[in-house]
Amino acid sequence: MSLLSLADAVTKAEAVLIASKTAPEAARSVATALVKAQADGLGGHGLMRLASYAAQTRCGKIDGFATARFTQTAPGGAIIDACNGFAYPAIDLAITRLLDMTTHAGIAAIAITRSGHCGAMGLAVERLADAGLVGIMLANTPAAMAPWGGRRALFGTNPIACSFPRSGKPPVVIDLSLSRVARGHVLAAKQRNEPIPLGWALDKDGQPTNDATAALAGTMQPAGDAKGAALALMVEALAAGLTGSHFAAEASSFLDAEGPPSGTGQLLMALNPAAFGPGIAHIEPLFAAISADGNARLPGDRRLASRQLARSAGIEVNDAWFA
């Protein structure tokens, strides 16, 4: 293990993908992308991911050097096609087209197809509240889920985020993904040789496992049990059928560089909270109030501390993740 800055762990990052088949715009997206979520405590969306995205890119599973394509198909409504490359550079795209859409709109929405894994959605939606726009932003991803009830993996894990700009104050930021956990936490545990706590997922037989091997085979539990598949539902069809995107069952795994690219899809949206009433205003009472009530704490605080310490102390790095 070693200690690194941010500044240097995105360099190092960079290189590993640049020598990967990777374009040095894109390795850089991507690195940063990485080095952010690490930084935040999010080592799922971190830079474990490394290794699996420079075997992808090295065998064209994920095209290095695909550049997006934005189409605006409304005043408020656009299209980018990521052409099978990284996802990172099209969700940059996607906010920096947003910033000028909501301005003439107040609302506008964004849908990404042929895309991929993207990561913790939470850092996208942060950088519209920081513009002072609430964010929002949907995923779909490769089958891991199955409908309530059901055996066969049909959704994803399906993260969904949403920001809200504060005065003065750092964004709240909502990120999770709609199972229990995250299928990253699982990949996490198999890479350490650890067992998962019983609940998160179950094995290809439909029988709960804490196996993380079993558990990668198999199938995650959805969060809130049948509601929680049910909103994974509505994830799927609006980020996956909306874009015209590959629906779960259909796309390949974002943790290998088996098959062909994965083809998901991403919505983003952007709100102007000037053209809705009091806008963001009146929602501070009850961010006040909920900091207010004894431990209650908002989504993200642990993240921002997070973010803090790496800052000033950086990250710690396993040496292999750059091999």
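Show the form predicted in complex with a further copy of the same chain, please, because up to now only the form predicted on its own has appeared in this conversation.
The next block holds one chain only.
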């Protein structure tokens, strides 16, 4: 392990990608996103992804030289074809365009298709809130969860993120996936040869299991059971169905260099608060009341503390990540 400044970490990650069939602009976008996630303490979407990304560009599963193509379809609507490149440059483009489009249209949404792993979505919607907009983002991911009562993994873990601007304070950012726990916890239990708690996963017949191997052959439990499964359907239909992207059950893994491009989708939305009410000052008492309620905490507080530390002291990195 060594300690790197955020700027140095971006430069190092960029170099790894550029050496692995990736255009400099794309490498910069991806490296920035990974380092920001790492700085926020979101290691799962941080620099540990770098080696897997580089392997995917080297074999062409991700096209490191793709350029995202933007097509505006309506004052509030547009489509970005990520062309099987990285999701991050497509998201950067979407954010830039949403800032423009909402000025006129009040609300705007952009569908991103032929995309892939989009990392910490909270970081994307936060940029919309930094510009004074309410941001919403939905994404589908490779197969992880079944419809309620079903056995086949037709939904990903399908994250939802949302951000709200505040006056003189960092935005409030909500970012969650719809599985009860991340699949990584099941993998870790299997490696340790330990059982998993009932409620994490179902086996291939849709029955609760505490066996990690059976769980990996089955599906993850949705957070909130039937309600979480219904929300996962909503996200799958919006992020993949509406955008014309690969459904979870069709999408290749985000993690390995096997198979065709993942081809998943994202839907980003932004609302100009002025078009819908008295403005962000009216939301503030809600946030203040949460902060004032004992052990409750605003979502994102922990990420901001981690970010602060990373900015001043740098981040610990594993040298193997850049190998």
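This one's a predicted model, so the numbers in the text were calculated from it and none came from an experiment. Positions refer to the first chain, counted from 1.
The rigid segments shift between the two forms, and of the options P222, S29, L202, A37 the one at their hinge is P222.
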